[in-house]
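Just one chain follows, in the form predicted alone, and it is written as structure tokens.
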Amino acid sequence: MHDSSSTIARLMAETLTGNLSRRQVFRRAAALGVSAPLVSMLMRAGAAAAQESGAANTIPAPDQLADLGLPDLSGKEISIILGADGPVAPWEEAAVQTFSDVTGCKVTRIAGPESATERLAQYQQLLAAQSSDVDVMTIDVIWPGILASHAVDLTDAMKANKSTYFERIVQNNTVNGILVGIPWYTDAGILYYRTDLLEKYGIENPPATWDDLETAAQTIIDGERAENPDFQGFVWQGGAYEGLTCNALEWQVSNGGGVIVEEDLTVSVNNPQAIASFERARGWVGGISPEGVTTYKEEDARGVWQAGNAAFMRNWPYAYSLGQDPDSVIANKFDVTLVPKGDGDGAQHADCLGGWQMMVSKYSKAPEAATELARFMCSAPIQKAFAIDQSRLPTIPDLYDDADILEANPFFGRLKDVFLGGAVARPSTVTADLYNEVSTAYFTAVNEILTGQAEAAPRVEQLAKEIEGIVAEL
């Protein structure tokens, strides 16, 4: 153990200068006869030391960040709500520690709830009380209109980064002339598929339509369950939370069923194509998808997928780097493509736009330090490290042409046009601060259809009336 620990310690020391990525550490260790599981254990055990040194993986060392012009903030103390505790937590800890090393500001990372719905409720409670307990918070792409009245204007801070961000996201984050949040990373729903299993069962191409996916998933299930009774065809996010709104909107739009609420505030969800898309998904439950998928969030789906127990998965890009870890049983056995489309009039590929922003609370007692942290986390060097190490999609277009990022995530190059041309957005702008009510009504109804508690057509008719009542308040 001592020899192995020393080997990994030497390799990790090289990561501090940016000379080695986490993936390269695994490769070097394997060449030295150190097993992948042991490497993982030692890397986790050494995470605290990496954070104290101010960097982990490809996060630049403090002396490499002089161009950001960060001020001396010695004596300041701030807190930030970042992701839920899980695979990304050590990276986030290392990033905020690097900020502390550069500026002298003490930063406390607070884990946020995994469920976006629960996180928004937490934020609203804190902000309604004008609490100064949290200085910086990561906010979903759909929340600027909801939280704008509690936010510091970050327009000048974003400009100080001297980078061009995706204009569509900047516009989304701008409410009444105030930049509510600096774009941190963006997202789009994508379809993961097992390349080895497609080849094994003679399936030439990844599914382009939902019909293709159903056929391929069933074919693979029929073959795999003989040896693995737990094998599933397709896993996704079916729990009653915001993630289901993303999935269901993709089904609906991909089948030509509109976007729930149109730009002119017309409630369009009650139409045959939308209803048919929900009925199709209901048919997956207990068929190509497990019964329990109606409770799944992102990590639930990834757990099944990364254990090698699914042929297809709908998820966000973050799962790519995790699946490619050398100790993953599916490493180098999968790829990604666009979310399939339906067969209704106006059918199209519909990848739901996601992503997170850095917002500074107007109730912070250290707004300068909080603003500098938000700027730092959204800067090009940190976004680059986040992309390489955690497969997070940058919000700076130029980074999609970066050779290091494309080496780590070859599929990123195919997504640049999605964000320039427009992935499918949830109707958060048009419904403003009432979006959460619209989304809650939507995912509740869809979950009831998926679980068999309600028939699709009458439940969607009821849903349309609920949303019309909400929209009438605008």
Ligand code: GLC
The other form holds:
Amino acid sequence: MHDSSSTIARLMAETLTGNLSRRQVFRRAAALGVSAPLVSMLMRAGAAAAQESGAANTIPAPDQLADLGLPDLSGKEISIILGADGPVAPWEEAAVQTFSDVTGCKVTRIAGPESATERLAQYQQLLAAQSSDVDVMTIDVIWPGILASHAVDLTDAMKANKSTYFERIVQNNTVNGILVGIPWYTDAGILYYRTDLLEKYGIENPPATWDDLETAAQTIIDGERAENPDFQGFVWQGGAYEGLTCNALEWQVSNGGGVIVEEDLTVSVNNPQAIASFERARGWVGGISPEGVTTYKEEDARGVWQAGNAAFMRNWPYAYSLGQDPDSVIANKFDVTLVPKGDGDGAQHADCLGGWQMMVSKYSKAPEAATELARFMCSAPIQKAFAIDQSRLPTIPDLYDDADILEANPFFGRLKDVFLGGAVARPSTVTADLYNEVSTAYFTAVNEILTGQAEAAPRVEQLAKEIEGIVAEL
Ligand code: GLC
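Please supply the coordinates for the form predicted in complex with the named molecule, as a counterpart to the form predicted alone shown previously.
And the full complex, kicking off with our chain again.
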């Protein structure tokens, strides 16, 4: 008794420093068998303390980051465009604050738009104006070919981190011999499912095929709607923007329908298996998925899911740590797996490759400080904290064997093959600086099919012609 009560007292004291994440408090309290009301009290106290100290993360303290060899940058001032305002903002603020604490450089964090499509437009505007307002920007894995001419070469900066980064991503980010961005985190589309609801309805395994998903979603809707009219079967990203390109590419590849534009620049999208996959998705709208899904981005889908109002969600790994927050109504009631596959010839699991890099603008007035910040954000200790606190997939393969990372994200180990190279890339390397035109034509067409404005077969035929026209300009 004496032992456990002093351990609890120690936990309490540590919680009150604000240095423990909510998840850590929850786990440790649960391990000690602390009663539920005391656990919630501890977590409330811990959250309040963390908010005050701004430390609800596992970012190492400045004195533990000496190995990075960051220079003294006192007197410098730079700005960085990071994630959208939302759940990741406090973490990012804490990360750049740590950089400031170590180097003396003042950093302003600017939130970027949530939609990758809008964000690219914003960057292109800034860069076309050769604006020095922004020094560092986070760029999508599909943009190196588009933004290369505005980037500082970061080859040496990446080397200075003395970590081995994924070769595939480094290659993706290398254009005309310059490293346009240091890999920050990678991404892959995954299927989230409610383990409690599968069990409740006697569904033994998470769906492996789209047929399985449709059947399971309908069964769960039939049961849940009686009590909860807002309940949805499957939420995903169907709005007319880059996120739909990712979802629809998964549908068509998973049905053996090719990757839109193949390696040899053949435009392959006009094929029966791709068309069938779009027709299938059209059937979800207003059925297992809400009508509104055709306007959804990532956070819209997550909002429904996180409120406990969906059986399945297609999203990126970032939603994992948010769902597991001890305050979340779905904490410990869900898991993740591969995106389902179709039934066409050559059907396979297809999880779209995503991810973000740190680029330094050629127009920065403080390129040295900017480069150090980019390097810092992508360094192993910061990636480790990002993985633990925000379930972001590291771009340093060694980190997939890190026990703390795997404890926070058990699925990193299970889906390692996908994360370490098995995800399906969008055709951004072959279409280079015209990728955004191709993607825009594609998501516009697919969105029209989803909303019923167009019939799949003729619309895809037209889409193929549009993409052929774009590709002819290469
Ligand atoms: C995620 C991915 C990114 C993708 C975007 C689409 O942020 O990491 O690659 O383009 O989602 O919405």
